[in-house]
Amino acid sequence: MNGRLTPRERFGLLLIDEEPDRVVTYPLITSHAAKVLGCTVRDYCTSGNKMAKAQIAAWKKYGHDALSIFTGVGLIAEAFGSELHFADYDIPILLNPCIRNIEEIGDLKKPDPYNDCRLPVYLESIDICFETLGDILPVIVFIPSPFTTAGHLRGISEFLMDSIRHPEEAHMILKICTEACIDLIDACMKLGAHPMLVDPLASSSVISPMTFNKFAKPYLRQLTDYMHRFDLDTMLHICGETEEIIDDIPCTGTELFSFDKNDPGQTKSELGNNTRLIGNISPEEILMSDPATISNKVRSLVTQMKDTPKGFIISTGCVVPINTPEENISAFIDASHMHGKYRY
């Protein structure tokens, strides 16, 4: 294993301010984990312990900083009772929404985690991680946000108007899964898992500042006070654009920003005094690109990013592509453990 310390232990140091020994080196390895197996990617969704034996592989593999529990972002959406196609070497889409008419909303009952469709796999999945590397490797759970959980259950353009056309009810549908977030976060957390919030359709990219403050802010902030109760640092994950609301970040609650599209530098700039950073080589550039391109990178990534004031983990802007060449990936962990070495 490479340094001193072990991926706990060095992601511990950081969240209580104190420089570890390197950077923290954590590229968002979900669904390639199933390449990397040797199993399809509709078993790794929907078997527990697969995705655990995938996730734990992948890391022998590599030798990354941390495990990522995550099958996609429709997972609370279809416990609700939406429903998602799933592929042999794709993550699952959401193919029928379960809200049809605004009227349903009050027919909504909120899933079990330990009983209702796939939410069980996570849990089975952090289980077996956590009982294998827990104590030498944080197990980071993926929880889809209630902004992100509404669209799959409504239909994403669908919820977006009716943000504009039925406010009241777009926050009923909200606060829901406000609550249906909660209790998969407590299970999780019950568990040993360390949870991040996801939330793809909170970006500039989908909607307006406007939008952001009135409809996903507020629900996140819920998430992130429920877990402050357990004095655990949160970590939050917008895929595209967030310049536009970068202000608004810290308001969320969060301790941690996984960001993707933004500048690093002024990313830093913003919010590196106050919240720690996570970030952001591009999907597509450690998919298409070769490893010396990624090694340089990440060498110039780390290079600038390595004396953010709260702290900075090095990581794809989102996740991993499945079909990522091997030789990529471990280039871009090679190259973080060069260059990211703090005096320890």
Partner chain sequence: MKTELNDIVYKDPFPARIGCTEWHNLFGNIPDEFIDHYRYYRHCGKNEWNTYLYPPTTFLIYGSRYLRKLKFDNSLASLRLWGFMMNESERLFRAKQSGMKIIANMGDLGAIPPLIFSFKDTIPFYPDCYWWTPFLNESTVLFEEAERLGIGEDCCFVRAALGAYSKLAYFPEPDLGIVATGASCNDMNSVMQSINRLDFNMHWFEIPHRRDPGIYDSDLKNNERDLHRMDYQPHLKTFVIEEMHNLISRLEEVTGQKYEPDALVGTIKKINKLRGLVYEIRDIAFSAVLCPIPALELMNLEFITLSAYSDLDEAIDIAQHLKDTVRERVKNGKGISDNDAARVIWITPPADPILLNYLEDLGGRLVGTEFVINQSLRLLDSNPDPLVSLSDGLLNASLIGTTRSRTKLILRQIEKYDAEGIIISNIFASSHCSFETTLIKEFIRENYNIPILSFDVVAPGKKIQQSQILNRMTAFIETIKEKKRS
Second form
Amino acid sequence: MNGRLTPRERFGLLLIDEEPDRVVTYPLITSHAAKVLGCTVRDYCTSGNKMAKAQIAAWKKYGHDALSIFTGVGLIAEAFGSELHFADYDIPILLNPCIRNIEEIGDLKKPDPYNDCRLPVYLESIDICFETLGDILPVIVFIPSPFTTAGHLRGISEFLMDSIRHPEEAHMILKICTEACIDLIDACMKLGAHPMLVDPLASSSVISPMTFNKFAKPYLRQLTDYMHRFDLDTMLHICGETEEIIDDIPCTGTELFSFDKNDPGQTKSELGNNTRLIGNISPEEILMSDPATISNKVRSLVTQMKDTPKGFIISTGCVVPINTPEENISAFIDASHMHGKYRY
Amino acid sequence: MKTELNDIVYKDPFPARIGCTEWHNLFGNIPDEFIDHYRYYRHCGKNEWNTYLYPPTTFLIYGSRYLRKLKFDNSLASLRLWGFMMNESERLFRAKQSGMKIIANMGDLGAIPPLIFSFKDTIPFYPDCYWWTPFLNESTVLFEEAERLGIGEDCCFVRAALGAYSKLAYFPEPDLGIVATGASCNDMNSVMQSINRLDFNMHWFEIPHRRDPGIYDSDLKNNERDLHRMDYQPHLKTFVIEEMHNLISRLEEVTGQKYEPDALVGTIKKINKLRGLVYEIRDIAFSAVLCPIPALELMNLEFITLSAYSDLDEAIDIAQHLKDTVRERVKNGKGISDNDAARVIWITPPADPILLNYLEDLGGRLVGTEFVINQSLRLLDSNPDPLVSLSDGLLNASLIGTTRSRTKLILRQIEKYDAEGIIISNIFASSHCSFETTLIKEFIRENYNIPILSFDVVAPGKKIQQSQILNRMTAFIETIKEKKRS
Amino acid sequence: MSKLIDFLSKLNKNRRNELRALKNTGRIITGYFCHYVPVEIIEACGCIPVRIKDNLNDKYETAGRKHIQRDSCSFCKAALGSLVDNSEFTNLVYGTTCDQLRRLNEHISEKTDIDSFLFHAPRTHDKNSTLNLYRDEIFLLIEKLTARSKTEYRNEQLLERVEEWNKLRSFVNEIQRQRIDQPPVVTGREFFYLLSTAYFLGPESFLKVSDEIMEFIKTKETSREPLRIFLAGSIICTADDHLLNIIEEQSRAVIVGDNTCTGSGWMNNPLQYKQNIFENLLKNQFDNAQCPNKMPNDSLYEFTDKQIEKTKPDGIIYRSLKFCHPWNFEAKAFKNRYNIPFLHIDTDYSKANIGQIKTRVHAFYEMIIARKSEDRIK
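Please show me the structure of the same protein in the form predicted together with the partner chain, now that we have looked at it in the form predicted alone.
Full complex below, order starting with the chain above.
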């Protein structure tokens, strides 16, 4: 570990508006951990034990500031009945959405996080991670949000069309997705994980601000309201563009916002007084570039963002690609430690 | 027990000890208005940060991993108590952010804070109490930090305070650290010596050794309210008052305020209110046929007399709420123990909270305690000069005199609450445990023929040794029950 | 074998017999634990002061464990074991230096018939309040002692005792100065014995043999330049003889300085006094007692700094007694403060680990020698 604080202590100080020893360093290492462990991504996604071992191995290698439990945004949709395709060395993708016709919405049954599909895999992984390293590391679990989940129940294009042609039905799907999200959030919280909502389909790269406001934001708000009841600082990650909806982000109720393609300086001036920011070294950069370039980019970003009034966590704009060279990630973390100091 | 808030009523379920998951589910029944209502630092208005009524899961997620293994009382009042206690770290940071002065107080365990609190917007707190943090977090990070600074496992768990002070992640940098030395344990002294080397602003306060005048005979028939009274020689009080004056000068320097005796009188009245409530709750609980409140909550209640100063008004309100709950349970013949539970007095607070759960899991119940903070439980005298009251309070401390005087406190409770057994939880290599335990046993046996169990509490993570303690406790409770049956 | 130590041992034996005889005639033999108790005051109250540190050994430590738990300081266990076993003292007086010693008092009261008086020895020394308390407590001490000895305390008597002890201190200080010669004329073991005997015999009896002692020192053969070792840490008493032997075995090394409370820390300079002898003596004890229990313990480090500067050791052996918190938990701070090879030994009085200690000490010396060679080459 670097610094005299553990990641958990560091993160804890940030959440109570205190300056930690250095910037929290949290690249979104999810499936890449499988490569570190030396197992297939398929195994990583389907075995809680493997996922936990991989996360722990990745942490031992890199020394970042939180563990990330995530296998893909189709997790809850799969538990409803959608079919995903698993590959040995790639993330799962949607194969067959479970709602072919809008009339089938009534057949949707809320999944049980303790028994259905791969939801128990998540829970097992959290349990092991929390038991093994939860004293020094926060365990962050990525929860696919209602809008993104709905897209994986209907098919993405179909659901976007539903939002125009069948708005009432779209809201019905979103409602049951929200309930399913809450059940999963609940189960994860009981095991000690800190939920982060992920909603890639809600980005401006995919939908308009109007659609976001009508169909994504209200349900995100329900989730954050639920978590606020437990005094949890909520985290929201939307990859892609979000500049067009930047003014709406506070209305989701989130305390921490993880952004991707936005200009960091602009995001800081728009949101930084009231929202803690997480971001945003590009995944393409970290995959393709060399350690020296990454190091410079991290230095520049940390220097620019570390004085964000409400706080800043340096991260990647989206999940670290599976085949990212290990020395690139190490360069990211080393640069952050060197240039992100607040004290000592 | 029903709690009413602006016509909204919440009814506690039937008294029980429940786990973390059950509390998480039960929390769903608590109206939002209650969560919104219970706050600390009300003078700061309704902020997003000053609520504290949350279930154990909340604190679990933020690192208190042990909570998933513990059992809790299922009343709303107990939840408030837990939330208030678990929230202390954030409360101290928020206090500093709000411009208040934060004063770390070490070693005296309750005697000095009223003086500190009498200065406006000045909050005392106890780094010593972070000795529970390694257990609650199931973590050795604070011990590792202490070891890095030279204090290893031959020191009592209070070395966690050194780790916490070094990291400044559990409380903000104090504006002043008051270190009470003299008649205090070696472990704490070494910790304070090491903290001093970290270059914080410190003030040394001397606590004198209390020699007993030697009067013991009338003890067992003392007036109820004097369960906590100790005897001492008069010249010690003069000395302590002089020390208080030295401290006042320092506090005036740090706070920029003048000491106001009237303010201290007012503070003493409030503290006595809290201590009175704590006394009453303990008395009701220990006397009841069915124990109305579990041992872990009773320990938290006692220690709220140390952590209350970060919001004394709210702490008083919580204690009142708890008293109402306990009274109601007793009135309705409800409790969390069986009526033949083994009646046990617990000596020295267990750093591992699960041990108190074990007591009840095994069919025991608490009917008395000597948790080394007698000075925080006793009502302060109402003397025109409040420093006289405070000094008298200090001189009633559990650990500054002889073991025989400390055992008096236990003997009184044995008689009053009909104790059937004694548990003494020690810390290996702690300077007072190694000397006191054998004497405590002897002094108790001079008067009562009841089983006594003593053991060393083990550090977090030592599962085998912890299970050995469970085995010994099992046998101990069985012995008591067998004795009752025969 | 040290002729000086042989000579001193005979003196000690005679003295012990003498004290036994004096006790039988009704003289008050007052045991004390540490030098917060001014010996001059004990004598001025008509009592004979004897520090409780000789005659302790591992057997007494084991005996003490019957009464106190094993996770307590070896010295306290051995002292209790010894006091339970024999009655060489009429009474005991001592200060609340460390918590274990403070609590030992009750065990002594419960397990022996020895009358003991425990007074509050202040930890903090930067204010008048604690000096005032110390004074009040010493007054109580005087009351107790004079009641026991049925004598009257007089300042004139105190003055006379101070003057005698000043002579003794001057003499011992002179020998202390010779410890730092190269090669040292007095080993550490000899010095500890000498100081112990000095206090045991008292000024009049000890100074009578001062010429003989000097003769032993002058005629001592010193063949080679030993390693110069500074001994730091917990109290050194007779139970530690095997440790001192290991450190100075075959004259390979000599303890040229120390900061222990039965070594250099026991030595005060002769008291400079004006007018109020009692106040001067009190203030001297209050200000100059070298004890890790002083809070904060900066003066202990200042004292050690001066000793190290004077003695120029090649290495520091830091010995903490098992479960002696005040010393054990200062080891790291000591190590970090002095840029000198450092060895920490945490041990009790048991002889079971002699082999292990020897190995560690010898390895430590090899390391120092190697380092010295490297420095010479550079």
